[in-house]
Each structure stands twice: as C-alpha cells, then as structure tokens.
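First, one chain by itself in structure tokens, the form predicted alone.
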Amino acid sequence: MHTVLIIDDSDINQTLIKALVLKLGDCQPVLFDNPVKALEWCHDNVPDLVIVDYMMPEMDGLKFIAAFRGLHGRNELPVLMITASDQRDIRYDALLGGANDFLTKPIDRVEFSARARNMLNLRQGQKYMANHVQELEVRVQERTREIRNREKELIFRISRAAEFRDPETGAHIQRMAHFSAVIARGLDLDAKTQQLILEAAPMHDVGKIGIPDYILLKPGKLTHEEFEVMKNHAALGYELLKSSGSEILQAGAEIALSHHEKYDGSGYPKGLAGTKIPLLGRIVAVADVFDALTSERPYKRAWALDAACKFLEDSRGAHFDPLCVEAFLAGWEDVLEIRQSFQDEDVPAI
C-alpha cells in the first residue's frame, strides 16, 4: 500500500486529487490544507508520493519542497508540484527546487495517472534497492561474523598448540586474555579495545613453537644459555604474527614481542621502559604473571591469592605499570569469577 500526501488549501482540488489516487488502486491518501501542519506529519510518517499545490498561505509549495527535502532520509522521495498553466518560471524552479515533476492546473485525469504511476514506481524501485542493500548487508555482516569466528578459532588453536609443548593448560590462555579484558576495562579503554585484547592475548606465547624441547620442557632451572633461547620466543612469535592482515593477528604480534618487558626497563627482548613498551603488552605482562602464580603445575605449587596480589603490588614501577595493576586489582570480583569459569584440568601431584 502506498502512501500518498495530498497538500492543497483548497477543498475542490483535494476531492479531485483524492479521487484520483484512489483510482490508482493500492493507494491511501493523506490530505492536509496546511503545508505547515502537513510538514510536521513528514516529520514522523515517510509517504511514498507527495502531491503539492504551489499557491497556499503561510507556506507555498516551493518553501513547502525545500524544507521537506530538509528532513532527514526525505531527499530522495519523489514529489509531484501542481501548477497554473501560466507559471513556467515556478515550474521551473520547482524543479530546481526538489520537485521530481509537475502538473498544470486544470488536472488532466490522463495526464495525472501517468505521471502518479511513474512516480509510484519510482517509489518502488527505491524501496526494492533499499531493502536489496539491507539484505546485503545482513548477509555481509553474516559472512563477516562466520569469518571472525573461524579466525578466533584458529588463533585459539595456535595458541594451545604452543601450549601442548608447555607445561600450561588451555584454561589459563582463555583465564590470562579474560585478565586481560578486565584490565582494559578498568583503565576505561574503548569496547573495541578490548574486544581485541581478549582475542590476541591467547597468543601471547605462541613463540614457543620454536624452542627446543630440551629447553621448553625442562624440570628445574634453566641455564643462563637455555634461558637466552627461551626468551627467543617473543621475537619468534612476533616474527609469525606481524605480517598478518588481521588485526587481532597483528595486535598478538605486538603482545608476543612486549609482554616480558618489564616497567623499570630490565626485561627483554628489547629492555623496554615505562610507557615505551606498547600498551597491550603492560596489560598482558600482569595478566599472565598472576595466572602463572596461581596455576598449579607438575614443577610448582599454585601460590595463594594474597601472596600473588601482594607480588603484583610490590612490583609497580618495577616489573609491572602501575596502573595495569589497579585495574587488576579494581576489578577483583571478575577475576574471581573468571577464574571460577575457566579451571584446569586435573594436574599431577608434585
């Protein structure tokens, strides 16, 4: 059913015109004397069809059109100006004016059926294309999400794969990128931010792909040489990342390389310092170290909270930023609830 608007201060031509549109069939008239009152009714209702008259007070059909078309999702509508034979110079300017055609007074019956389809199927053509492009884009935006998903799964799966080569468990990549998040969140970061930070946290340890069994899977205390290989893995996982397309990829790239710096500038790879060591990377820093603290594992007993949080608080300014820790530590009642979601599968007795 179209709507169609019917604005003329007189009563006769509102009859004929009336009469007329229904005659299209598959019409509904809207008829309004007062272009002002009539403007005010575009404010919350979109008709398929406006039919205005030039000559009316307060308002003529030319200020009528232009403040129409002012009105947002309204410049495309098509509008039909009705005219005296005489008034070539408004016709034109009506249709500079925003007005798609024209008709001259007395109303050709012929003539106005013509040009009432032709505007009608105008209309029609526009809303097709209108919802043609909403599909579109429900689909794209489909295609985009099944395309996300398949991504967040696969940079999943690469994290455990660096994990099954390491004593961690998939529980603490999912409990360290959700520390993460919560950290983000406390230090006001933007939603997408941290969206993105929950997503390529996982990979923050994705190097050790490359370090040799000997080294990764070691019982006691490394070497000052096999440590200088382990702490390789940051560059590696960096070098596999980086040149990614994806933006999570991208952002894990920079987690892999920076979440062992340290505040005070004494980590590695590069013995970053302060605010010069990426953002995303501070924040890991601290959701990692806690996770691993807390972890039990077959060469060490998990630490109690308080003796985890307290290490978190002795080293601001030293290990970690001052304000990851905060946020860590402001957003406690998450952190526990994460760690409630998220538990390890059962660990061998020490």
Contents of the next structure:
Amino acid sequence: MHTVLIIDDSDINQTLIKALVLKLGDCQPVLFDNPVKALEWCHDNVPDLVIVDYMMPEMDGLKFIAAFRGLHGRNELPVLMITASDQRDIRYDALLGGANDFLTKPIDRVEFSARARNMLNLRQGQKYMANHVQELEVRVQERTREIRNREKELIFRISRAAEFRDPETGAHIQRMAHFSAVIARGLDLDAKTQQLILEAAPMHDVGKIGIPDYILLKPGKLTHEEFEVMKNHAALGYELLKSSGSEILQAGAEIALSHHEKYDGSGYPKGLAGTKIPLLGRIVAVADVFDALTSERPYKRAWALDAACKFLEDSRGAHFDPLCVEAFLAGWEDVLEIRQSFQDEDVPAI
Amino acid sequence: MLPAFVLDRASILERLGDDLEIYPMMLDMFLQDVENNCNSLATSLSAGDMPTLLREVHTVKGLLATFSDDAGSAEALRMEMQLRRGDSSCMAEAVAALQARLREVAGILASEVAG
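Can I have the other form now, the form predicted in complex with the partner chain, not the form predicted alone?
All chains and molecules follow, beginning with the one already shown.
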C-alpha cells in the first residue's frame, strides 16, 4: 500500500486528487489543506509520493518542498507539484528546488495517472534498492563475523600448537590473554585495543615452534648456549607473523618480539628500556610472568598469590612497567575470576 | 464583457477520464464552495490585502478552468498577472465581474445537477 500525501488548500482539488489517487489502486491518500501541518506530519511519517499545490496560504509549494527535502531521509522521495500551465518560471524554480515532476491545472486524469504511477514506480525502486542494500549489509556483517571468528579460532589453535611443545597449557593462554585485557582496561585503553590484545596475546610464544625439542623440553637448567637459542623464539615468532595483513597477527608479531624485554633494558632480544618497549609487550610481560609463577608445572609448584603479587611489586621499574603492574593489581577481582574460569586440567605430579 | 458560459460536459469528462463518479462530486463541491469563493474575493479586496486577493484569484482561475470555462479562467489570469505586477487599479470592477462569472457558472452547473 502506497501512502500518497496530498496538500492543496482547495477542497475541490483535494477531492478530485483523492478520487484519482484511489483509482490508481493500492494507494492510501492522506489529505492536508495546510502545508505547515503537512510538514509536521512528515516529521513522523514517510509518504511514498507527495502531491503539493503551488499557491497556498502560509507556505507556498516551493517552500514546502525545500522544507520537506530538509527533513532527514526525505531527500529522495518523489514530489509532484501542481501548477497552472502559465507558470513556467515557477516550474523551473520547483525543478531546481527538488520537485520531480509536475501536474498541470486543470487536472487531467490520464496525465495524472501516468505521472503518479511513474513516481510510485520510482519509489518502489528506491524501496527495493534500500532493502537490498540493507540485506547486503547484514550478509557482509555476518560473513565478516564468520571470518573474524575463524581467524580467532585459527590464532588460538596456532598458539596451542606452540604451547603443546612445552609444558604450558591451553588454560595458560586463556588466562594470560584475559589478564592482558584487564591491564589494558586498567590503563584506560579503548575497547578496540582491549579486544585486540585479548586476541593477540595468545601468540606471544608462537616462535617456540622453531626451538629444538632438546632445549624446549629439557627438564633441567639451560646452559648459556641453550638459553641463547631459546631466546630466539621471540624473533622467530615475530618473523612468522609480521607480514600478515591481519591487524591481530601484526599485534601478535609485536607481542612475540617484545614480551621478554624488561623495563630497565636488561631483557631480550633488543634490550629496549622503558617506553621504548611497545606497550603491548609491556602489558603481556606482566600477564605472562604472573600466570607462569602462579601455575603448577611438572617441574615446579605454583607460587602463592601474595608471593606472586609481591614479586610483581618488587619488580616494578626493573622487569615491569610500573603502570602495567598497577593496572593489573587494580583489576584484582577480575584476575581472581579469570583464574577461576580457566583452570588447568591435568598437571602431572612433580 | 465575457462571452456567456457554455458547459462543455464532454471536455470535462474527457479530462476526468469519463469518470461518472467524480464528475457529479466535482459539481457538488463547486456549488457548495462558490459563495465562499465570492466572499473571500470581496473580503480581501475590501481589506486591501492584495497578496490574499492574488491567491483567491489564482484559486478561482483553477476552478473555472476545471469546468472548462476558458474565458472566465483567462480573465482571472489577467487579474492575477496585474496583481503580480503590483497594480491594483480597477480591481473592484474586476472582482465584481469575476464574482458574477462564478455565480453564472454555478447557475448552469446547478441546472446540470438538477438535470
């Protein structure tokens, strides 16, 4: 059903136009003799076609069209203006002012029907296009969400693949990623960055894929040479991820390279200090070390929480960025909840 | 002096797409409104409200054209153009003539309705 707005101060014209509109079929006429009232109606209603007279009290047809076009979402709706055949200058003004076509007075049914139908067909096309665009937008959003979820799953599985080669667990990845997000929130980073770090942090040790088993799985203390090889996992992870077009993988590359840097410059691989260390790396360093300390492993017992907190506090400005430690401790309630949500399954006896 | 109005039913009906429902409805509405139209012309003239008079004359022009009164409509157009130029001379006589024309047309349309 098309809504046809008719604005004419003449009763006889209103009656005639209404009758002609009804004869078009599938149309609902809405009548106004006052253009100001009609404009008010248009604030809350969207007509499919507007038929407006030129000469009316309070506001002429040209001013009505200008005001109507100024309303949000009314710029493309078809407008027919009724003019007398002697008003060529007004027709030109109306065309420039946003009328789509004209009806000549006295109104002729054949001309009226043809022009009104053309305008309604135009409107139907507009509606179809608008719906189609909306449908496409929804489908693009769905597909984007699917791709993003697949990307997240893939990242998690790649991270797990690296972790499978050493005693770390899937729960460790989840916990340290969520701890990282807690720190990001405590630092007042925007929601997008918080989400980015949550998704990228699991890749911090992906470079371990390139470390030989005899070093990675060695039960005892590493020799100096072995430790030098082990340190390569930061650069290996970076090399693996750096060329990706994905924002998450690029963040993962930055984290892989910088999460073993220390605030006082004594870390590796570059020996960066202070804010020269990328922020994502400073954040993940706190989250990763805290979780490693407080987790039980085949070769060590878990530290008590207060001992781990004391270690973080004592290492402020040396190993860790003081602001990141502060943000972590400020989110302590969330930290406890995360530990509760992601628990290690079976840890072999020491 | 305008020539006498002659009802051209065929021409009106042609424009209305030979719609025999709308035609009598239009006649009724004209007859109901004609005295209002005459009064509006007189009121705006006596008030010296030329913009309103111009609009009323414009409305009457359209009404007469709707009933195929080409001569009456042309006279209303002449008055409209004069008023648009800001010239209100001899407007009292012109308004009186237009009122007379409206009533003349109304008389003939009333006969058509009585039929």
